[in-house]
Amino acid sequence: MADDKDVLRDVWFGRIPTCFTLNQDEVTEREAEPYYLLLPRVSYLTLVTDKVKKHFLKVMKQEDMEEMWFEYEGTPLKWHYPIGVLFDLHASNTVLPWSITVHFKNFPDRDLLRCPSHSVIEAHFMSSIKEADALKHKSQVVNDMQKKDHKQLWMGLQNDKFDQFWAMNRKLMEYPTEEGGFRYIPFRIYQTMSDRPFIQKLFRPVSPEGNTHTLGSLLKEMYPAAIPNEGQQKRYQVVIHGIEPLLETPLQWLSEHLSHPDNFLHICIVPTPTD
């Protein structure tokens, strides 16, 4: 892959200042102070919130605590979406710190998957990596890896170790030069205005005529409303890792440099804020 280490590092070390507040209906022995944390964009909520749980445990009785879950302005936050995706989708135009409400009761089974342990997150993460590799390389790279290699990817993410993760992940980002890119680009397009979780279809980085596909070409096919016509007001922001990349950016480059550790390019389409 094109070695653009600075971009990869910037993406990995992206953080969101967050304020966790206990839901006011929870029973506590004394007032619960808010808890502040810098959340890594590339991780998962349930992987990095042990300190939050510990903090609120101090004011609660053990028997009053069920599974912890999070909500932002009435929306339960899906732990199996990366943190950066949750923020960009639901709160990209909010004032920081991001204000998240913590619950220990009334788990919303209809909206959220349960997450009893880190092994559940690991299984979800590895299945995403395998799905992405099936799209990119017909699963050849993942299948050639040993179990310890898979573990290295997971431990790199879990322990926030950039070098440990990328020493293995770069293999998943390589492709033969003559092919000009991956077989298909692993991407997901999210939008708050839809009941559908996300859009995911087969899309190649290069057209049959050999032209490079860009972010604009992907959106034109998958979500044309995101591209304003000439003279038209921009209705949507197209956000990846908190930024709006140029529509002319090659999709292959985005996939190599702005994918999350699960190897998917997560694209959020949010309404442009009105003044």
Given for the second form:
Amino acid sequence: MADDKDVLRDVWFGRIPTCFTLNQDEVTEREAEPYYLLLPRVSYLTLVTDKVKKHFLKVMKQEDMEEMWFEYEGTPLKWHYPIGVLFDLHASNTVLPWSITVHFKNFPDRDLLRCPSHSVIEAHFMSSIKEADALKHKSQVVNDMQKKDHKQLWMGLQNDKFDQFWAMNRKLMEYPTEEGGFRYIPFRIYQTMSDRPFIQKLFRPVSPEGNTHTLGSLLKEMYPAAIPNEGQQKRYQVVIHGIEPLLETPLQWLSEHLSHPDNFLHICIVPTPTD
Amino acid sequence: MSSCVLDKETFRHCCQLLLQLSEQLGDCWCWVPVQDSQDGYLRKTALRLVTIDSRPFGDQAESSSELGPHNSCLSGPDVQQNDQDQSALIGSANGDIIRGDIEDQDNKDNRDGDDGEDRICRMCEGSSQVLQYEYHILFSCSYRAPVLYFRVCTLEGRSLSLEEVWGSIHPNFRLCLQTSPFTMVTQQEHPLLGQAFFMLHPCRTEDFMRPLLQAAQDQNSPTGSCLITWAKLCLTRESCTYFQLCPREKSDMV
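Right, the form predicted alone is done, so what does the form predicted in complex with its partner chain look like?
What follows is the entire complex, opening with the chain shown before.
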């Protein structure tokens, strides 16, 4: 059986081949070529697309370029969601490369958060880590860390340094042996079938009777429609990092190994393709 | 803080109490239920006539310490959402802002003549407009505390940026927050609506809640006092940090 550490590496180094095309209504001096990029699943759009901006700057005037934003089939993409989550949620089961449209005008300020600099991404990332630790350890582990330790987590993500990141992140994945797991599991369940952006509630990895909770028990509580009844066809896929883990997988294990660098388990529920 | 930690049910009770108080005071908080669950949140919308300090945030922080404690020249009085009174209030508010500016000039300390004039000019130039404020109080189960989300739009529907929102906050309050603005007020996705709001950082909420909850504990009925204290918290314009962002009410709260 594969070492658990291999899973951590596979998650970290997951990539999505993407094609960036300029919105045809943008004002250009000549025709804009699309730009191809391998996007890290665990990073954020605004952190890894400086090259995209530079590429389109070649055919546009600086003064025609306001804050860059991205859209897929008419849906503005939320940069503060990890890239892999955006792909799984909106473009699972579509042909690669992922086709994203780039905009420099008409920023949808009601729907998208502004991202004027990388420090905003850092603040958002650290805020997620802190919230996850509030759930896992009542914030004790993250509060015991020094500022330089927090910086190490961010720099690890920003510079794609797996070892640097995990040297610090492993502390956030520990728990007292007598507890059997974290206090609560940091998770978010996303779906596009209703207006609610995500479901996030308190959920323990072990029941009061001592039973290990699984992905299935989480879904039964939070999104029962995702679990098919006996004999019924599967209407939904439950996707984490582009794969469908078995529903019997222990939730504690998923939290330790399939969380994103922000320490949250991001779960996408998408309709099963009918082809 | 453990014996008086807020949980969801207590939060719901607090909200009911707040709604009663709100009604007594003629304020307009309401409860918005979330479909398919017992969850919900408090909401209030209000129109405010505001003069926005359009200087960059760094400059605002520096100079705010030099403004007198009684100044309100950078943000205007509030406009109640009462249709009958609206036009009358806007009319008088305009007058008040201009008078207030001139009066306050006399009370400024350590400003030489030129700067003083610059200040008057800057404030007159600053855009004075009616803005719509929308406040939501949600319960964060991660932090076991109420969290304030708010957004500010022009009447045409344009959302204000963080800099503009800073520009409309009372300078004294701005001074308190100036050390680490990004950890106090940040733009966030509203967890139920999925839209862009500003949020007051929950960690600070905890710092703030702790002494209040402790005080409530000291009284005979901890839970009841906790509720009343928290409800007062929401409406009192003096004490709580984040609710200084709320429009000031005409009448003083209990």
